[in-house]
Partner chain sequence: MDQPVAQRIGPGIFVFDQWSRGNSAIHRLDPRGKVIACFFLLILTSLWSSAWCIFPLAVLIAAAARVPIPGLARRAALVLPFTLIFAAVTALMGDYPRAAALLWRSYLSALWVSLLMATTPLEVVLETAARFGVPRLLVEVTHFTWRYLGVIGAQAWRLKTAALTRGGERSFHISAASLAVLFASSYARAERIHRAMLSRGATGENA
Amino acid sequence: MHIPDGFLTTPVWASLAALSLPSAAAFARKAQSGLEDGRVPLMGVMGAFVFAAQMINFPVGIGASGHLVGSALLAATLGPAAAAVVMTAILVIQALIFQDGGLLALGANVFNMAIAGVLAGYWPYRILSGTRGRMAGLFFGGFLSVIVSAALCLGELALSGVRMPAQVLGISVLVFSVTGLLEGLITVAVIGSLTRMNPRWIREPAGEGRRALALLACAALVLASTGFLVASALPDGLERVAGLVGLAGHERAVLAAPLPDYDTLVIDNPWLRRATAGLLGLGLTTLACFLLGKWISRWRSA
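Structure block, one chain, the form predicted in complex with its partner chain:
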């Protein structure tokens, strides 16, 4: 699901670009600080590997087949920061050479697939690594990376006014669930083979104490993206949320100020008020968890 240009309204793509650019830079710094000898060629070649892996089909009976997406596999082998950088590089090449995803929409695509997708692929593995459920963590990671990316993508499109009737949305959710299941299975199967070949290739996440944090962050990410998708299935509600936060849904209102009837809107709509508050709360919780984690890790290393 690479969003091309011309789908997202200016506020949507601009705010996602404003979000992705510093995040990608932070991931690049993080990947760079943990950089061992020869990591840049490795990351580049792994990017090419993920591209090439699409050629190898995985049969799933009755003539259907799927292929690897790769976020969870990369996160488990390179670590999340390097995986995010590699996925971003892949998205850049897809946008420039393959016309798969737009250049203005690159920020949105990076956010959906390279940032949220990689984190959703990594956190379940992070939570369950070191326990007997390690493979289950990899499976959920593969599954979630696809689901979260797709939910965010559909939500962003709906926020930009590209809506789908509920039935079509239902079908696409079903399709994405199957893709996600397949991604989980492929990730587990490939990591299983790799472990037999050379266990050194699989990274065991370091720092055991932050498991609860990862669980919280993962839950927040999943809740936020599914909430986003559910909201997009309720067009009226979403349109008002869009108006409320200044993301007007129509072209002519692209640069319009937030709606004047802001107050009445909030008061008249208890559901909306709760939904907005919920989303805001989730965002703040995630931020708080992140800061807390930073603080704890600094406190521990001090």
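Residue numbers count along the first chain shown, from 1. None of the values given here were measured: they were computed from a predicted structure. We call the rigid core the largest set of C-alpha positions that still match within 1.5 Å between the two forms. What changes on going to the form predicted on its own:
Given the form predicted in complex with its partner chain, corresponding form predicted on its own:
Coming up is the bare chain, nothing alongside it.
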């Protein structure tokens, strides 16, 4: 789902960058109204968990894999404004440090996943949150967040002149639909499990919900340090589509990342190389999201 540099034409990526920057700033300003100091750790832990989960690809059929995007999960726990801020921070770190998504395409990735994806994931949950269909809202939010993000991604490729034959579109729909279904199931499983442990973990993360936050943090550590051992080696949905339409090999790096493809090249042991990169990214994401939360919270107080 992360668009690399070289796939989009200049007018497309530049327009999306111009749209995403003020949108992300508006979400940061909006987040002031609902973010108190006690909820700042929740931003850091949720950002860490989503970053780690995005590293783990699972097979979805037709020679492709997918991974948790986390837009609906963040929106349901943090609210859409703070969720957009956290997802933007994750995407920036992935692009700058790990070359996961392009720097020029960062605006497109932010728009697709941190803005449109978060809003698409939030509204089904928001509509059904006060009813018995709350979990159905979470599921449909997860599914819709992936479908909307994927549709925008494919549309941006089409605007960049990439021809999409009917067969490729059919494969894309199938791959992203399966990914969306799994996104919905994972979102329900994560929030359902933590809510059963402590129903107030979202409202009072610094108090009664501390145990749930600790469990999420431990899960993020495990995923970041060992999850790649069971991750699928198949190309993700976008890479699969790129191979079918002749985009494979068009990726280009505008700026060399220090840890490309989540690999610490200076370490000899393969497991340590990946684990070190994952843990470093986890730490950077946690710190960035926590500091952003502190900044927004103090901005609100001022």
